[in-house]
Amino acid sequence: MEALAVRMPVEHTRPPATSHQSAPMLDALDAYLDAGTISFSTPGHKSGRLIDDELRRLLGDPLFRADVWLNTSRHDTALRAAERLAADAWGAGEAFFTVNGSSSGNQAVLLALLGPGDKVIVARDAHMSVLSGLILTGAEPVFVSPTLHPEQLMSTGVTPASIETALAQHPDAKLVVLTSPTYHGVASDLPAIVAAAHARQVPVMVDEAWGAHFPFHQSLPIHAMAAGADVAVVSLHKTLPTISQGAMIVTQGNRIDRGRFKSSVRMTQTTSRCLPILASIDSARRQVALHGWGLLELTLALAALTRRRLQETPGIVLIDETSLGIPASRFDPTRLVIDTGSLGLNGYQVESILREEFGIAPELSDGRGIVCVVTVGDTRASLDALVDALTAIATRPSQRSALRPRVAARSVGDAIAQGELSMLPRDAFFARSRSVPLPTAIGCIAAEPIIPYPPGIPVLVPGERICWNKLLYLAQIAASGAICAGAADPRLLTIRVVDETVGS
């Protein structure tokens, strides 16, 4: 077996200025359990006393023992201390833990920084929670499309020039919203974009859900706080050892109204936050602050070895910074983006085989291939299993199906370009709507977001009038078997549109 070369660090990305040995949320939970507290508060399972036996077998007693509610003073004190340590670890001024992933974080930031009618520059590859934030605020989006690779049909990020143009055309914009990195591990040129926005005194928000590990190794793309962004929303649970839904918001600088920001965070969070999730965020912070470089050094070495082995497998094509034509500094090497077209199989088929025959679960599959996320939780054994499974699929007797035709890059570019925004997203969402067959929707106003994969970029947002290019593209991807997030009918047999006959 090929040995892993682990080199000593030249320098850490940013040594913590504060001692990170403690974990305040863990300490508070430990003290509660040691005290043998008898609870007459929520949650109702009371330390798991009457939990269903099957559920207990699956999840274990410790989880239910830890699912408690501290007294308010102890909880708030521990949480504030944990958030201060997280802010230091991420190089931020403040941090706020969230327990609904990045979704509630994105909504909180938009509520804090935008109001009805405010213009906001939004990268078109925004997550659905950003679109829901636009509906909540009543803001007016000005969309900027990312650049798509002409062959891979994959976003290579939003260019600084496109942001500068949008800001020049809309000098009254109140905020710039970016998604970096993308689902496929591609980061935009954040320092240049932030500089362009700050030159006009416009704050920058980065949806950095997939980049929680970036601050802790110099071989990863620059993270939002280091690039000078004003606020970033980070999903620790995606790439770090945190329970699902564990995320946080980090901020810095003086372009944000702190009072309104804190109120918005409280408004978008449940008042019954799951203590195990909060404790896991605190624990992950301690791990990466103290040991992140070493953990990621090993992870990067494992990912590199896996990449080399897969590249030697006929029919397996890996997409990386070279194939996308971007600098290595803007691609996350822990992301394995695999084009399965040369196998004669689309990504849906490969995922099905991996799950059913090999017990392996990719992060994403689409019409072109699969995406596998390598994290600090992976081992040589787990990655060997992935390589062995893909090699077995690639070398087995041919069971290849006829490939469905791929959509031309030009049609993708036309489809994601901003169309005519006839209504604000909020107004369209709350307007009376009706479902119509997809072929008859041309000229109608979308009442729901349509976000097909690939490439994971909204083709339609509420309020956008459906033109021929968008309709044609949606028909093509629906026929390919793609699933459309945001749509009431994910197969797009029908689409919800604004009922413009009301009041006529």
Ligand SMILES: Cc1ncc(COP(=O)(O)O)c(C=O)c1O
Given for the second form:
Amino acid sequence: MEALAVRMPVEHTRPPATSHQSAPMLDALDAYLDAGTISFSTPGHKSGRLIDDELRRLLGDPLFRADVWLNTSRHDTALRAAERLAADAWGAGEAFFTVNGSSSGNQAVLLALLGPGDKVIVARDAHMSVLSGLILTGAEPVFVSPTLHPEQLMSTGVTPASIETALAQHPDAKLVVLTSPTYHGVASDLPAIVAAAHARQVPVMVDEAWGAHFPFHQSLPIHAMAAGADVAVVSLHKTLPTISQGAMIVTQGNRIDRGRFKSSVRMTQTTSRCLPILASIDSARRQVALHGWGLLELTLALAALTRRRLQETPGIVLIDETSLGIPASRFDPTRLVIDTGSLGLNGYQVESILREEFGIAPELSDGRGIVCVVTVGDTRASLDALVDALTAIATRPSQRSALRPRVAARSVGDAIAQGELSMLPRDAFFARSRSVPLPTAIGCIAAEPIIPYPPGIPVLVPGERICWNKLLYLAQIAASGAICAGAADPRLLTIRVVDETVGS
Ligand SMILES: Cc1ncc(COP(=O)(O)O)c(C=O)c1O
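Given the form predicted alone, corresponding form predicted in complex with the ligand:
Full assembly next; the chain just shown is listed first.
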């Protein structure tokens, strides 16, 4: 078995300015529990007393004891202290914890920075929460398509030149919104894009949901704050040891209106924030600020070893910076993107074999393959199990089935390009709509987003008129049995369109 070479941690990529030993949210929770407080407040389970036995067995007593509401001033003081420490660890000016993932973070940022009719330059590979932010604000998007790899049909990020062109064509744009890294671990050239936007005094927001670990190791792509972005939204729960939904907004500089920012964050969050989630964000900050470099050094070594072993397995094709033709500095090597086409199996089939026969769950599967996320929580044993399972699948000729032909890159490129925006996303979303069979939707205005995987980039956003290119591509997608995110009918037999007969 190949030995794992781990260098000893020698330095933090950016030594934190503050001591990160403390965790204020954990301290406040500890003090509350120590005091033996009898609560007549929410939550109704009263420290777990009313909890069903089976649930208690599955989740454990401590979780329910920790699900409490501190006195408001203690909660706010602890939260502010925890957010200050997180801002320091991320090299930001301010941080705001969110308990509904980056989804609510994206909505909060758009609500803070955009108003009805404001133009916003948006990289087309935007998450659904960015699209819902456009609906909330009534802003007018100008979409910039990411470059697509011609064979892998994966986004290789938006180029600085395409953002510069959009800024030159729309000098009244109020904000640039990027997704970096993508689901598949590809980062855009953030420093160059930020420089182009700042040259025109336009702030940049980065949906960095998948890059919470980036600040803590120099072998990972540069993170948004280090690249000079004004705002970034990070899902700690995706790549760091945080309970699901734990995420954060980080900001810096003076291009954003702080007052409106703070109210937008409050308005998009529950008023009953789950203390275990907040405490887990705080504790993950402490872990990565103190030990992030070493933990990631080990994770990167494990990921590299896994990559090498998989590359030696016939039939397993790994997508990485070399196959995508991008610099290594723009690829997150902890992301294992595996093309399963050479096995004669699509990603859905491989996922179901992995789950049912090997008890292994990839992060994502699609028509092309699977994506596995390697994080600081992985071990040599977990990754060996993955390699062994994939090797077993690869050497099983009986599992092979005919794959449907792939769609040409040209048609995907045409399908994800911005179509004619006949209505603002907000107006289309709130307009009277009807469901029509997909083949009859030509010329109609989409009332819902349609986001097929791969490449996970919207083909339609609400307000776009459905042209032949988009319709033909969606028909191919529907025929392949793919599931479309965002659609009321994910199998795309029907599609929700604006009812233009109303009032005519
Ligand atoms: C690019 C991107 N942004 C935002 C999100 C939403 O993150 P969360 O699950 O933390 O709400 C996701 C979720 O996968 C994502 O891929």
